[in-house]
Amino acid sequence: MTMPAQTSLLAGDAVEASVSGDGPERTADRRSIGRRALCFRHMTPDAYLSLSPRNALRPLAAILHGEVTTSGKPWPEVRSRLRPLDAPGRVEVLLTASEVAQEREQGFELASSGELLFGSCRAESIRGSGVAEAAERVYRGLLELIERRGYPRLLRMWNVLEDINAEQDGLERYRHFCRGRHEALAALQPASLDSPPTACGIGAEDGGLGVCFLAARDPGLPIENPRQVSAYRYPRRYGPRSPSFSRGLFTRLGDGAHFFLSGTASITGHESRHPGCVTAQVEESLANVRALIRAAEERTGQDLALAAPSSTLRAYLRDEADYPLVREGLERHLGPEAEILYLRADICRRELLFEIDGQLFVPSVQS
């Protein structure tokens, strides 16, 4: 498969180029953009380095993947731990319209506008059982935070977790880290254990716990695949405590509507599909995603496209050989002009080779 040339500006850069406080506006329509609550854009280290607080979109936060150059920048700039595929380096921005505050409390790096709280931490160097320590502190500490602050409905979380699939003290980590997230949420928000936001479980070969987190003023949709058992509901197979995420989430933000998908595998039931053959995953997993999103249109009324020019997806592959075949695939499926990052992770169960999360926008129709 002939790869397509690299070059110096992502699709999404060229957007945010095109908006920044001092040059002309010659594609973007400025009352449009004066309206994003939220926007996500996946940028080469280049072009996320020319970012200002005075451009018309602002970042919020900005997620590091590989080789990154941290920039010294005002807002919370978080290392993954996870490489790219296709380059030596990407950056993810979630951007938005509003006036931005950025500061640190108890561990955590915070940036907030006027409809959204992201924040950021890391607990390092965490073994055995103390990874449900780990998480269960990380989780009270985010659930406080967010509770003061006013922010009180989480809407999206990232969770990496150095190897995540390793046995410890007769217990794989992530169901450490699963036990340690529930017992948090049943203390100080129980009424989400049936509602919680969406997620990904992802891990990496070092970091300890990392976790980020999107908040709101109000709730989110929370979105089920009928593909597949909820996560909150899997059997105790899977662990003493289930996972808690809903598999998607819709929320109206700013000049538009806001669908995350959450971490999508090889699964139906509950069961993982297709061991072994990455191409299978990958077209299992996209039914998944495709059957979520006819969810969320009947649930709202809302027409969703996955693979908008506002869409961002992230596509996360256990072995980086398999590369060529999951983009090969990907692009099959949603066109080549699709935004996505193509990450090296371990997947939440040994077997799975694959996974796919991301979030799409559908702006408001405006008169």
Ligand code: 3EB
Contents of the next structure:
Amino acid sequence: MTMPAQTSLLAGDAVEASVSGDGPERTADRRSIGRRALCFRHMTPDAYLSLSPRNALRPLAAILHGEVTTSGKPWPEVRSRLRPLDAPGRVEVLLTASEVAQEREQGFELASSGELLFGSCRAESIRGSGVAEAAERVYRGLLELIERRGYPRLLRMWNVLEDINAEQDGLERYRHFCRGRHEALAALQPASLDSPPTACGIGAEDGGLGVCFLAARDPGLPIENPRQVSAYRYPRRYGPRSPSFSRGLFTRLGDGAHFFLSGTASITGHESRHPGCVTAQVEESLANVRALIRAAEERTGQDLALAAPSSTLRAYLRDEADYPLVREGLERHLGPEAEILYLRADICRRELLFEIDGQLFVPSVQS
Ligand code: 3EB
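After the form predicted alone, can we look at the form predicted in complex with 3-(2-carboxyethyl)benzoic acid?
Whole complex next, starting from this chain.
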């Protein structure tokens, strides 16, 4: 497959030019880029390698999927441990028009833009045991850190856990993870237990526990899905502690806004639907995404378009062999231009074969 054309999200070709650093500097475009707080892009490894901190849109962080060789960029580079299904390597880049500062602290790689703080951390070697302890330690660390640095509101979490569906001490590792995450939030940010950040919680073949976060100074507006029970209210049969994430979150940043979409799967109410049938799971997941976006539109009065070029999405597939079917299903609904990254990943319930998440950008916010 060819990468979708590097679609501009904001100011026509100017965004592309600003990213690659070789375009005309038209004043009007400069102005709109100048206030762009956050921009997500999917890139080929080659396009990624040519990025520079001198571009008008500067990298805040990059998430590397599969085979990507880099010479060490100054911003956080996180290896996802997830394999892209349509190319050997893919890169997801978070860009901003603001000045960016990078730092390391207590195992976290950090990048801040004044409005946003991105952080990344990995707890290795938690194969034998201690998933809950590792999750609690990582979450306590990051909660203390965002508080201290003045970005106390988590908007979005990326959680990748090695061997997520394996049993450990009589409980699935994902459920241990939920326990540790809950303990940290309950101790340090109890008010966020019923307005948690958006998240994905997925599995990889190795890498221990990798956690990335995007935090802000001000809270966003969490949105729940009318077709689904809130994950933080799942009944006990799904584990001793519920998963701490909101289905979606709307937030104004710069002169635009973003809608973060948590990992969304074939679950209605709190029950998995269509076990064993990936095409039906894709359809159900998309019905969930649409219902969530509708709820967010009603709540905010903004138009949130799921189609390209305003959205960047990730599709997670448990079985690589499902890739053609999943891609066909998604493109039927979202169009061939949709910017979707297809990744091999384990989903946090064994019967689930597919999950989708991502973010939508709203260029001009109606007040
Ligand atoms: C679900 O709806 C699917 O534990 O952070 C999706 C997104 C899922 C985030 C998490 C889990 C998480 O329950 C699983």
